[in-house]
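Quick heads-up: it's one chain on its own, the form predicted on its own, in structure tokens.
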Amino acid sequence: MTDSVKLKIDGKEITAKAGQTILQAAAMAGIYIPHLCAHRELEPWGSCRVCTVKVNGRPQAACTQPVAEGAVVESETPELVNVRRALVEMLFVEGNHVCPSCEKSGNCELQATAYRLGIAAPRFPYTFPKREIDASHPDIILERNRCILCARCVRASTEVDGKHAFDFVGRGVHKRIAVNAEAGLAGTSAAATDKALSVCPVGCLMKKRVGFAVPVGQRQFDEKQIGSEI
């Protein structure tokens, strides 16, 4: 049995390792597929669907779909780019994202992905949900208005930190990130050094007292477009 697999992504033949996902194989080959819930240090999740591609003509999440010999993958088609734009736009209108006043601006993967997809303004109406902010912890703030329900903090807290400090409660439009203590963040074992904080792609989980340590204009995605590091 061979440990390598050959497939095509947008007409380019690449060689991947057996067992890799399409997203992992694409990254190794220098091909960027937009994604938000996926993170290289966490197990695949497949919730945001921003990485949707077509594999042999069928839609699949690139972050969970394993590579297969001879697979033909489409990623940068007008149809798929439009799907990604719609998904990202919905994430903006379903939350309360005010980028100019957000400490994460310039380091935010949602914002950077929107720029990469050419989104100037969402086409959908804003819902302006009422969401609670938890600032009870001495070192951490939980800004639910910016949460995109990617589950990165949930997975990191369990898989890496070994704490399970975060999880989801509710369903549908009422789904939200919660902590494992009735007293809120202050009652959890979460710490500012936890991996759960560093993997948050937006300004939902933030450290206190470090605001604007890096000036706007000198931040990660101010310097280079998301995906350019691949």
Second form
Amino acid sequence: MTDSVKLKIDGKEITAKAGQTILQAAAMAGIYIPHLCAHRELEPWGSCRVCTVKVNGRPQAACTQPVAEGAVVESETPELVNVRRALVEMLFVEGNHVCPSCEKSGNCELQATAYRLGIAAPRFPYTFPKREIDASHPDIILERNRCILCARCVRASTEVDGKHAFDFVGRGVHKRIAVNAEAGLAGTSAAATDKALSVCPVGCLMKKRVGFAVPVGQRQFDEKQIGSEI
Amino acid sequence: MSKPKVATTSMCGCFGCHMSILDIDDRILKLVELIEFDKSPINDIKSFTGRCAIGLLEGGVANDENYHVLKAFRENCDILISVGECAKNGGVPALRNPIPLQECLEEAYLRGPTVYNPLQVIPNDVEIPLLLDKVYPCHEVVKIDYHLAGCPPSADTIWETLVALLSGKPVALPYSLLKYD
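After the form predicted on its own, can we look at the form predicted in complex with the partner chain?
Every component of the complex follows; first up is the chain already shown.
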């Protein structure tokens, strides 16, 4: 049996398939590692680093790091929980995340991750950046104030929808999501039924006119923590 | 021994968080057995009458009056609590932050689609608090000891926090009481 790998996560021995990432192996073993850019139906990306774990003492992104025989993985240590909190806090201060007026509130994976990590307020100053909204498409709104640059829509549009409607432009703090048409989102072949929309973890890429179909208080993460399904 | 004092204020907020304080319903009778309200819109006491154990802050810091009120709360209260999203991150009023202040004033008083202002004057009087360049979260102006999330934080969140602090216990809110909406 060469395709089976044994490793330890927080002291618990688990068996994984060779070639799996640590995040995938942990999920199969019933261990939740917080993550945002990773999505089980998309190729690993490794940009948000929220899933940072220590593998044999070295920090690694669990969503891109393959399992290895005998690896010792730390995840829920005070140090790593603090790192994850800091990363999520940075995502909050780098955008304009106004939860009370956001249609995604309660279904938002960024918010839910912050709840799970117990973040009351960020330690960093808010930046209040100026971001452009693209509402040109009849059925979709692109609300960049809420974008966390996870690239889920970029990957889903290319890998699943086969449209490549989204990609990044700019670098560093100027990096932003762009659409593949001069005329804005309306000029692309993006549709409201695209995978690119359903995988958006935040309220950035949203279907129009259904924002409050389910009232706040009855949404996915209102009662249940993110990761409680694992 | 006299009861500990609690002060409250609403800065750049909508008074929704104060509504949520009142939403503790009949528990307010228990609360006034435990504490005495000092400076607060609830009893209309305008200035501090003595040292307060707890200050509850609603709203962010949007003008010079908010700034001076917040400074006075820090000086007069042992524990300051940011109550609600506006105190915590500016909230909805902070939607103006990415826009230059001059543009905001021109939109509000000169160019807005429903503006009637034949003299084309932007109000500027010593009686009117001066707007700051942006709306600041309270913890970016003074040290804040606790943050209660929510728009508004539920009455249970406020109640559990006050009871824990007044009885000297750690504030440990369950998952259901940490909400940003």
